[in-house]
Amino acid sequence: MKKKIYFILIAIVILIQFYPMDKPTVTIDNPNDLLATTTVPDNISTLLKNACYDCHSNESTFPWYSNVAPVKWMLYDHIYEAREELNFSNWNSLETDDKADLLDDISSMVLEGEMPLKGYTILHSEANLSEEDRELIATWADEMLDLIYE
């Protein structure tokens, strides 16, 4: 009995591996990127390369477990997802209002430890911000919040 409950257990994690899942789009060059298009200090740019990119950018790398069901089908939903609410990608082409409430939402999110995700944390120890590196990006997030409105 217990070969045949394993047998099924494998067999549905075989076939759930050709469930389709689109996977987000990569693109490098990004000429409307945050990056790209304002000048960002070296020290929170690497912070932001490091802690945000993977998920809030088009330039999401993907480690050898994205591919296996159900792990890919969390992480493309969860890098769909945060796209949606913050693509560094497309910073250059956002309203100065809407770049005004981002760079609002990053500061404060950076300072109370609700990003980078804890469960992107453990995995990704270069993502880890130390308290210093949060004060960082909020006051350069509050800076370019100032510059919007002068």
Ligand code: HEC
The other form holds:
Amino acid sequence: MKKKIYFILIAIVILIQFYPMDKPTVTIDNPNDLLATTTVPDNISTLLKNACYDCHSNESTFPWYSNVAPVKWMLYDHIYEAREELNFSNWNSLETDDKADLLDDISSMVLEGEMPLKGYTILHSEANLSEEDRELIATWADEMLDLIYE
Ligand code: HEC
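So the form predicted on its own is up there; where is the form predicted in complex with the named molecule?
Below, the chain from earlier opens the complete complex, with every other chain and molecule after it.
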């Protein structure tokens, strides 16, 4: 009986792997990338790369477990959604008002602990931002916002 249940479970896990879902594309050379087109202090660019770029850029990395269903369903979805809202790889092609809105959101969401998404930091300790990191990112975003409307 027990053996049968294990067999069924394993069969399900194998079968769901065949459910088709397009993997988000990855491009490393992005001429409109924030970090390629804007002067960003090194400490901030490291924080953004470590804590945001996997979801909010075209440079997502995919560790092995990220390609295994059902994890991949959630993960790919998050990446598609995150890129749609804010994609640092397209930064320089955005309208000024959109940049301003996003900077405002970045500052508040990071300060309030809403970003990076919970769950992500369990497997990515480098994305576990300290209070100080959060303030650094927020201050940087606020300053960028001021520069836009100078
Ligand atoms: C694990 C994936 C993931 C990571 C890592 C992540 N985000 Fe997000 N982010 C999302 C998703 C999904 C959404 C859209 C849904 C939502 O708002 O919760 C989002 C939405 C946002 C938005 C809202 C955009 C808008 O105006 O609607 C901002 C701003 C943002 N993220 C900033 C950040 C910043 C800054 C970091 C790094 C400190 C970060 N995120 C890290 C997945 C992620």
